[in-house]
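Presented as structure tokens, the chain that follows is alone, the form predicted alone.
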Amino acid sequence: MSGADAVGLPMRVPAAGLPEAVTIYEVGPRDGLQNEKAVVPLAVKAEFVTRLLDAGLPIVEATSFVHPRWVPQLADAAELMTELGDRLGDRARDLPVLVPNDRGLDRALALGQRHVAVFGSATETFAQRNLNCGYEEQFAMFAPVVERSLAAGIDVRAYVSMCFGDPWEGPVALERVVAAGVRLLGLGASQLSLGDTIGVATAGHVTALIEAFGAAGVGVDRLALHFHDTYGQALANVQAGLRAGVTTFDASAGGLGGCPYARSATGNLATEDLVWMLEGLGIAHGVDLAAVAATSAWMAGHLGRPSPSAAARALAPALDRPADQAESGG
């Protein structure tokens, strides 16, 4: 028995009114690493993606075809996808990649990717800082990307950032977020991920936003939730999402992440923290907690700092324990 095999699980005590199963959309390799100042070697990135897939994560967003000037960490996107193709074969084409514009889509098409994502903003200031265009202009930029993708048989996911608060503009009205999301879905996106980019959401706010989308005719089956844990509210916000019927949640192994254009955006909800909670609630997710925790510890070693994930810290002794001690409980 290895240390990873010895990692325990919480007692399962299901709660009424929650989904039976959820999908964890892993964003660590893209959203998690994009804010790292020291460039992570391509081989480490490829191994990170591979380990996450081996841990049972059904969706792993691999990278972004953004211009290297804006996100130097992801300058090796094409090379990474080629390396993953060598490792995974055709499966690599199913890994989602972010495409900010037509040029990014061209690169994804050249590699035969079958799933792409676009990243919009609910606010003017963040659109200017992150996309180098205005709030209205972003939709004109995304329209041909989505149209061309759908024509090529490619699925498109849309992100909306600053859904709960903006560091420059302050609180963001529910109506503003819904309007942005409805327009992105109207372009043809199959799913909309609502991002708490700076981690200021609270459970009641989450519930209200989901209800506002429902009032606009957007069901929970079209929504995903993307939380940052700046104020320690991510899991409480997931609970609110679950009670509202949402079944897709973004997470990042080890709690890696942030945003290079919003300094107050700290780490994402850690995948292993989410898995621990889902296990306790008896909600199916298909992910091996020990394998994810071990992968997070492995990546933290490459980054030279401990993981901010609470579950990673709690599970670390079991992961580090030699096999003979794990078996004896020593």
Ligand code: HMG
Given for the second form:
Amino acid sequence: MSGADAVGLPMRVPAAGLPEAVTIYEVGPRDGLQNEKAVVPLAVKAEFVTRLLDAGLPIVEATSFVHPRWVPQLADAAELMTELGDRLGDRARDLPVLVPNDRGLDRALALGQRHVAVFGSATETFAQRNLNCGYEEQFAMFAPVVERSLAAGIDVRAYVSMCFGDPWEGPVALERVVAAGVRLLGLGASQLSLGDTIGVATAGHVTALIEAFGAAGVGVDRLALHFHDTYGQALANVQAGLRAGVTTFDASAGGLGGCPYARSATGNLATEDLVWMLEGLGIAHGVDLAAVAATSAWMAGHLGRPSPSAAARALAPALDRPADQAESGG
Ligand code: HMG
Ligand code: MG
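Let's compare: the form predicted alone is above, so bring in the form predicted together with the named molecule.
Up next: the whole complex, starting with the chain shown before.
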């Protein structure tokens, strides 16, 4: 039995009123690696994506077709998707990739990608900092991307960043977020991922935002939640989302992540932290926790520092220990 098989799991004690199953949308290779100081070698990236898929993650966002000068960490997007095609065959074409504009979509189409994501901002300042255009202009940039994608049979996810606060503009009113989200869905996006880019959300705020979308006619079936754990609130915020009926949560293996264009953006909600909590709540997720933790430990070795995830750190010693010496979880 491998060391990873010795990793424990929490005792399963379901709570009433929560979904039976959720989808974890893994963003580590994209949101995680875009924020690393050093460029991770292509072979390591490819191995990272493959290991996450092998761990049972149903969706792994692989990279971004953004301007290589803006995000040099992901400048090898085309080479990575080609390498993943060699490793995974047709399955690589279903891995979502970020595309901000027509040029990005051209690059993704040339490789035959079937899932893309545009990423908008609820605020003017972040639109300028992240996309080099104004709040209004961003919709004009995304409109042809979504239209051409749908015409080609490609599914489009839309992110909204700065849903709970913006480092330059401060708190962001619910109405502004709903307005941005409704416009992105109106372009034809199938799902809206609400980004707490700088991790300032708290649970009541999450509930209020989901209710505000509901009042605007956007149900929880079209929403995903994307938390960064800057202030340690990500899991509490997931709980609020679960209670409201949201069933898609973005997470990053080992808690890697951040946005190079958002001051004070730090790690994403760690996939291990999320899986640990879902497991304890008896909510189906389909992910092998030991395999994700082993992947994060392996990636931490490449990055030269330990994972910021509490669960990943707690699980790490058990990965090196024979099964009969491991403590049971709980
Ligand atoms: P720009 O410089 O304004 O681009 O950048 P442009 O349209 O003026 O074009 C200038 C040159 O760039 C042209 O080349 C274009 O062809 C080229 P030239 O004619 O001079 O030779 N170009 C491109 N090349 C390759 N790929 C492209 C591309 N586009 C133009 N896609 C742009 C505008 C949007 C491209 C730039 O601002 C950009 O790449 N921004 C991306 C920033 C980014 O990736 N941020 C992180 C992701 S967002 C995030 O992390 C938040 C999220 O996790 C949710 C949350 O947490 O809130 C999703
Ligand atoms: Mg993010």
